[in-house]
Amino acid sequence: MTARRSRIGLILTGGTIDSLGLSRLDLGWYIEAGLKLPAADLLARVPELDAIADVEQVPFRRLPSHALASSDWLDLLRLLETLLEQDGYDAVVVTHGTNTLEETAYFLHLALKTNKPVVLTGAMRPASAVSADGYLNLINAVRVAAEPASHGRGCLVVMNDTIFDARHVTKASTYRVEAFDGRDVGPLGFADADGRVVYYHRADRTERAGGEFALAGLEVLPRVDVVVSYVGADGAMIRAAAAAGARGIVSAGTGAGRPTPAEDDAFDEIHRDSGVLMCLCSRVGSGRSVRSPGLARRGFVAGDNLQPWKARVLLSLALTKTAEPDAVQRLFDTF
């Protein structure tokens, strides 16, 4: 009996993968040109996908990834839920600009309530470039989405033949095609040159967290800002974030997550006066920020090994349900 072909939705959200430069060597300034492939052209340029699965493009707005807002995330989430839960798709591939791809992937990983694969991919070179990488990235993302072993692994990112989990993946280079890295845990596996998808390990914390949050009817997520520590930093940015309506602030602290004394004073002040929740992370490239007894007494949470911008995603989602520090810390310890 012939195996049933996977039915995979393809959502284009924009980014380098469907951008066009002014020449085949325009690898750096193509964003300024503002040129895009017509909506159906990316799929038409990769006929090899027909041999892998039944791929159907699904309309969505196309924006540079650094232009996305939480309202776009919520719309994308609801579209994915419809495709996977009601419309019968086996998996979905989302093309995305690489600048904030890791944040979108982590948001979807946390918020989706499905074990079906959702795979994000993009490109480091525009579609018009010599050695454009987006076409093969798309092929490999569809291969990963169609692979039975991809079920139950949370949201995945496929770039440069490499499969990453959404929690740990990060963009670590500005222009190189090997831009993405798995930080503390490395890649999960590879979409290899022989066409096989091979996994070598499974990252923890891949459980779906969607039931932990209250997203029904939301148009935007609670505001959470990130404040970076450096020599001489005072509390001005922290107080400004609170004045702008932030319900949470992530501190990208020095070392293992230390703000300056002036920042500490501002954190205590706005937590006491406004109930703004603080999450301490590190500006360092890897390793954990831990919740000391003193932080727990002050009502702060610690971001574990999440980068500050990913801790912002989890804190914003957590605040849809609770602002109680111990309950929020449980989410950071779990997801």
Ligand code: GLU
Contents of the next structure:
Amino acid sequence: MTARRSRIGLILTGGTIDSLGLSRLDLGWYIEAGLKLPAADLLARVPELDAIADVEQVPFRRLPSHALASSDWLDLLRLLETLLEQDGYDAVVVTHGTNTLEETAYFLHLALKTNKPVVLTGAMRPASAVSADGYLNLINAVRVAAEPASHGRGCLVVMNDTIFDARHVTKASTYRVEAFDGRDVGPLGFADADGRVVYYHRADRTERAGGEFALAGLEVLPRVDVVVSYVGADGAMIRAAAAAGARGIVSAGTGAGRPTPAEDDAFDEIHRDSGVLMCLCSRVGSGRSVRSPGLARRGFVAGDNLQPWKARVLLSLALTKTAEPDAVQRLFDTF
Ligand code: GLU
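Let's compare: the form predicted alone is above, so bring in the form predicted in complex with this ligand.
Let us now look at the entire complex, which starts with that chain.
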């Protein structure tokens, strides 16, 4: 008996993969030029996908990834829920600009309740470029999505033949094709030259967190800002974020997560006066930020080894339900 072909939804959210440059060597200015492939063309240019699965494109808006807002995330989430829970798709591949791909991947990873594969991919070179990488990335993403072993691993990111988990993946180079890495834990596996998908690790923390958040009817997520610490930071950015309506602030602290004394004063002030929830992370890019007894007393949550902009996603989702520091810390310790 032959196995049933996977039915895979394809959502294009924009970015480099379906952008066009002004010439075959335009590897840098194409986002400013704003030229895009017609919506159906990316799929049409990769007929090889037909040998892997039934891939059906589902319409969505296409934007540079740094232009996305939380309203776009919520719309994307609802579309994915419909495709996977009601319309019977076996998996979904999402193409995305690489600049914020990791944030969308972690948002979907946290908010979705499905065990079906959801795979994000993108490109470092536009579709018109010499050695464009997007076509093979798309093929590899579909291979990963169609692979039974991809179930139950949370959202995955496939770039440059490499499979990453949504929690750890991060963009680590501005222009290299090998732009992404898995930080402290490395890649999960590869979509390799023989056409096979091979896994070597199973990421932990792939339990579905979706039930922990109150997203029904929401049009935007609670505002959370990230404030980077540096020599002489005086806390003005922290007070400004609170004045702009932030309900949470992530500190990208120095070292293991140290804001300056003036920033600490500002954090204590806004927590006391406005109940703003504070999360401590590090600007270092690797390793954990931990919750010392003093931080716990002051109402700080520690972001563990999350990049500050990913801690921002979890904090914002958590704030849909609670601003109680110990309850939010439990989420950070679990997901
Ligand atoms: N490499 C592109 C840029 O920085 C990525 C665009 C995107 O993320 O949408 O312009």
